[in-house]
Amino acid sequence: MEPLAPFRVLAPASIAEAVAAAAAHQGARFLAGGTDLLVNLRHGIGAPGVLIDLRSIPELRRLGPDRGIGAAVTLAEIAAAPPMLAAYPALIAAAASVAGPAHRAAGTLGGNLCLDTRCIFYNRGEWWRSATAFCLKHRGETCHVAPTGHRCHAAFSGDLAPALLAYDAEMRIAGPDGLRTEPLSALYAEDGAAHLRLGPGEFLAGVILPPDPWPAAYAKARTRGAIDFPLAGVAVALRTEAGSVAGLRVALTGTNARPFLLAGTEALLGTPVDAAWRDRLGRLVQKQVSPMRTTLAAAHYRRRVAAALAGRVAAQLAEAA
């Protein structure tokens, strides 16, 4: 890793101060746990002169009681399953599955939702990336995953996003125009080099959970049983009536440049979760995920794993119901 370039750290005490600090320092980056950002800086990916530390803002450290979670709440705090989150087991499981205990103690909700996209051609040291003329995501002109294409295929690998998408959570965005609330899905775009739809000076302030969540669960596959990012992660929210599926949301991570909700799930309503139903769900997943050569695992393996996980989690929820 490269030595860090010099930078200043600002610690605003309010959201308004954080927004003002970003406006006053062009190119500044927002910082919380730093488990993703600081590693990238050590790899020579970016050199901001100012980091704006959000952890001193009380509103961003708040967990409840209005089903709101501040962006600076740590993954360890979520994984500890506080009473406020008892109805959201998929979120607790997703937080508990991230990396190792030290990472979860530092990493935050906002950092995991805004995790940088990853690729074996991007997440390397400066000397390695310079030998390949860099890449489309940073300082280069070619995506080495798809050299004839015109966009970056680096994959989003955050664990909390699919759980929150399955719960139909909303997000709060802070910026020069104040605070606004939108569906969490509006945060993401299918472009590895620009996967976050945040305007200049904006940052994620937190999320708002729904009042009556459907039963949901999260599972992921990774190379090692701990620490690694997901090769594929799936969250399923499933509501049943009289033994048949009455509501279904499936969200995925690790396969595309953004976490996303599976489209076309309405075709799976009105029937029980049996082997044929799981096959139909698996085919739907395989059609919509688009893993590329961004990890050391083969793309077709990640596609099949995503489909298998979706069917397995849905079956477990149906059996529990």
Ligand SMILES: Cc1cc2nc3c(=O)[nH]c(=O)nc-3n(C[C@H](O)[C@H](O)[C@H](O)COP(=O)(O)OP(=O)(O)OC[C@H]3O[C@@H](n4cnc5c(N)ncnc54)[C@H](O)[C@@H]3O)c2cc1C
Contents of the next structure:
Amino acid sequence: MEPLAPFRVLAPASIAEAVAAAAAHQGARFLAGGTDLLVNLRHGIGAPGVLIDLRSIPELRRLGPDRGIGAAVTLAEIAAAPPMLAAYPALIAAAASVAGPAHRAAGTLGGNLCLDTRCIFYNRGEWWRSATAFCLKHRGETCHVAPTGHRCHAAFSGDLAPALLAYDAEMRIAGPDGLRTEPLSALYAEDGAAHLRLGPGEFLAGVILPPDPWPAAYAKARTRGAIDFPLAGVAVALRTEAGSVAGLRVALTGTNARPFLLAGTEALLGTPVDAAWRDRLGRLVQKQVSPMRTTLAAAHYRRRVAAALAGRVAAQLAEAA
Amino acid sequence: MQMQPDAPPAAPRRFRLNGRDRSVTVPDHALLIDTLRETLRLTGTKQGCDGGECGACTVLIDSVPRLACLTRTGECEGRVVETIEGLARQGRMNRVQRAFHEQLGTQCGYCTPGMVMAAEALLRRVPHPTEPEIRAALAGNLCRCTGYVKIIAAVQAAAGEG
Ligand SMILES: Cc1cc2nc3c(=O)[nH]c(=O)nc-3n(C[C@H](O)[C@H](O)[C@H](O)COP(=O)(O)OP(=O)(O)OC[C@H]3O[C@@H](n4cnc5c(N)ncnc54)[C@H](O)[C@@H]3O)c2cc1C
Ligand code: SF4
Ligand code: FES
Ligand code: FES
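Okay, that is the form predicted on its own; can I get the form predicted together with the named molecule now?
After this comes the whole thing, all chains and molecules, with the earlier chain placed first.
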């Protein structure tokens, strides 16, 4: 693999210092665990002269108070199921399903939510990419997956986003204009080359979980069971009343350029979870996911497996209710 | 070749390595794998994929398995780093190394340093792990030779000795 292009690392001690550092160094990138960023930099994707390490900010490393999780909290800390997260099993399961133990010890919540999108034509060394002609997402002009289109379809493949979307979590964004709180779904756009709606100098400070979460679970399909990104990942939050579905949120990852909440789930309220209900949910999922040929597994497999996982997870939750 | 106008300066990084205090002077972007193998000539830590995929470069930082190919040397400042070279005592292999040797948990040997370090971390944390716990702890370590069965047997044997 190529050597890493040189960079300097700044270690701000506070959110304000990080914002100031980003303003002073145009083109700097934020660094957390580095398990995604350092791999991409080694592939020659970008060569920022300055990285701003968010892990040096104590506030960002905090679990709590209340239901806040700092962006620099590691996946290992979340997967260890601390008491504060006892009511959020889907988040714990999602964190535990990311990569291997050494990645989870380094990887963070913020890095996972701001993960770059992935594609078989993109996650490659510089040499490989130059040989196939660089693609639209970085340095090139055409997309090798959909050459007639004008947009990148690389898939967002982080595991935590769907769990947090299903819980209806909020995010805290820090930047030149101070701190603001918004629904997590506002972070993402359906564009593989620009999937994060973060302004210049803005970064994720953390997420806030809602009180009294609905029962929820997360499941993912992957090529290797031991360690792999999701080909499709589905989180379902489901509330029942007297055996009927009274509340439903379904969130997906791995199938589109952004993780997203399934629209139209209201139509599935008021009936029990049976085979017909699962079929209707499956059809809704199949209609809204748009996997493209960005993984070695076929796109139609990812579409169908997303639908199947949604039905399975919902049925498990209904049964446990 | 043109000089990098503001090539990042090297700075001393102090950490404890295999029981000794060390200081290496490297720039911010230096990776632990290169510092270990190239600067310190500790080539026991293997370079497999250089991209977080294979686990061959697994070392321990404060007893937690970490990938040396995705860890900057600067991150190790003030911490305790252990590599495969640090396990043997007075020329005697430690229990995990011995078990890998005796149970044929190693064939070509390329994955072995990483496997041993990941297993060592597990046994420090969980002295008598179940088989699923062993599989989970070694999930990020690929082996192209053994088929894993004998690696798991080796970790079980090492736990039995512990
Ligand atoms: C072999 C392998 C397997 C993997 N498997 C999985 C998997 O199964 N599931 C999965 O989800 N991930 C997987 N990953 C990816 C990665 O390890 C995790 O997603 C991890 O959580 C990334 O977090 P990080 O802190 O290391 O991110 P970094 O690499 O530090 O950052 C990732 C990106 O986010 C940006 N960033 C980081 N923090 C912030 C912030 N607070 N605000 C704004 N931007 C920020 C960085 O600039 C960078 O662009 C895998 C990686 C490897 C190498
Ligand atoms: S989807 Fe197209 S533009 Fe995007 S990374 Fe893949 S080949 Fe490149
Ligand atoms: S060399 Fe570090 S994981 Fe392969
Ligand atoms: S012994 Fe050859 S790769 Fe594991």
